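Taking the form predicted on its own, here's one chain by itself in structure tokens.
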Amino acid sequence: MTTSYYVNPAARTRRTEPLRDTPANFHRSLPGYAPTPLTELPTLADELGVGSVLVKDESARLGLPAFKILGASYAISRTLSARLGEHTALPLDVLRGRIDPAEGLRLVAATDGNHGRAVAHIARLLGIPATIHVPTVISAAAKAAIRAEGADLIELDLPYDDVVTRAEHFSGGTNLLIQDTSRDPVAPVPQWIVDGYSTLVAEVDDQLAARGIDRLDLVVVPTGVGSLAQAVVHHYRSTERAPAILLVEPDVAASVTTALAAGRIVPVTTGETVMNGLNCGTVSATAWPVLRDGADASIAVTDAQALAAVADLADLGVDSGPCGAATLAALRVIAGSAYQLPPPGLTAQSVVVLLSTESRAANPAGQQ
């Protein structure tokens, strides 16, 4: 059975160490980099009685739909940087003039998309090849944007936690593992994942700062096996913003608000959602202490209210698919109903940032 809502009053009273690494230099380092827009919606804000409503606009990041390359690249550049007996990630040219082509490196990972999409991506970068595992439910586009980038592609008619184990048993060797879950919670690479996502919310910072908003009350963040979501919670764990953070998932695979209802990671057995790359049904053991303890709430929202927040968004000129819309769709759950925040919760002061993962091209079976 899944839940479909809870909240966490003590989150806020949780704290992080900083990271030790700064990923935003490694990404700095990398083709084509540029902040990602942090787009203000007025229109949003007086409909929801709030101060502000912004949105980080991950539609194009580095070449492509998603936000996922921050995590990939950054864990791809610290896995193969490790095996070179290096403690940072190196760069990906420094990387590619050391890459011994006889070793015979493969990246290997499982995807619902865009995850996927970034290692494949990265992994033509550096002249290695990639394998990733899908489950077959996936939109023709997504498998065909993958093989795009050269990656060997496995379908697999099973759900996205199955997919994820055939792909841990083809790992091994020099077949790496590029997965941001994992059933054991001191895994490196799911957590090299996580911290490559903190640049977007470093971004976030910067951004706001540069806008003079000296303020920041909601973060609402798209959570599938719950990485972002861990580096979003860490980030602002660690810093002097302590903002309620949301996250959001899909109704018919609620395994994140369900596991911190129960206090404990619950499986939950998915059903088909537009919200691909959120239909996950076990929350990663990397990022559950971090959700458990820091996040303020989790809510799930149906299909239907992630459509209609897609449209909207695309309206007001933001190009985002279901995933990302998710965030506007539990935003207005959350100001429309008894659903409430811990307090002081929303006021009409309130500055929200609502981070949008993908374009409607990221996730075609989810267009209208």
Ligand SMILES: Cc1ncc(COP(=O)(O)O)c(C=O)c1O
Second form
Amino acid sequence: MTTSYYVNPAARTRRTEPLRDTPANFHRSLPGYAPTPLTELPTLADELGVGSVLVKDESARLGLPAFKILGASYAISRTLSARLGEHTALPLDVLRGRIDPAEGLRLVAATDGNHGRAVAHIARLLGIPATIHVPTVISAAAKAAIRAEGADLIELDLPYDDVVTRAEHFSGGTNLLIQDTSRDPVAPVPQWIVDGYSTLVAEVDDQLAARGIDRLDLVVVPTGVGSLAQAVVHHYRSTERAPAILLVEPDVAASVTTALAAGRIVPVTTGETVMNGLNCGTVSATAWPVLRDGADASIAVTDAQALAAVADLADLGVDSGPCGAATLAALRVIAGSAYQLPPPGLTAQSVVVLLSTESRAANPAGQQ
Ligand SMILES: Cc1ncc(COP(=O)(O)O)c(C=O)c1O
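Next, give the form predicted together with the ligand, keeping in mind that what was shown is the form predicted on its own.
Entire complex below, previous chain first.
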């Protein structure tokens, strides 16, 4: 059962300026970079009565089981490059050679799993320490994965928003905060993280073109603080394509849907969900104006809906954790109910892309 839905018929007419920088060039310099698959699933297209459903499969991205390293790697490079007086993202091997160990740099982040692991991973590649703050409720596997990257882990029996505040207090001086959310709408680091995510949508465009698919009607985006959604909305409002963009979040953490309906950021009290990466109570201030103006619709789904989608995608050969599979859950609600997208809505010709942002291993449901 869904608990909330929001729709903005004016969103598709919004236009944004294309990014000036090209994070994809930086990502291509990372060891092991390759575009993640865009997999067409005709069974789902038949079920939902649309032209095609394609899944952007982020289950293996640069050696990690989620998309988040795209943002973390780019923001870390921009942060360290800026300290060296450079206004671009230097490749990691160049940075490694220019970091002075005597400076005592440390990377700091708060996370509900994937972002912190990505920050810890890049810190390890750079040979600098990291301190990652987590809510105690995230899975034991997620904590172990962060520790395995060599990071110090600080567990806090607090909701995610308060964990973010604690990480902010821990940072300063040579403790560099690499956070994917912000209360400050013009903070550079969260914006660099968002810019880093643009590589994912740029790959989708290239992959659709390579398949000869020249239309894109709907992109479904799993949403926590809204930074990934910000990247997707920004991208598609700055190109000729004008797909509808549907955001999906857990019913127990419907902060984006609530904010969009209220017309302002409204912190919500969150509960427990298997969609750990989406369990956020406050929309990022960096993302807010972009989502307010350019997101077509937002919907909340239950754990049961997300877990059914995890199982169905697994049957179709796609390894998708609950956050990623929430996109299929949302599409099913939209395609089969009174919740409508703005005109022209979904048709038998529609091309739909689901952003499956993690593998099952990244977020083992129910494992604490
Ligand atoms: C797997 C996964 N998908 C989606 C998201 C949502 O990203 P954002 O918090 O930028 O909205 C997250 C965030 O942690 C995540 O881990």
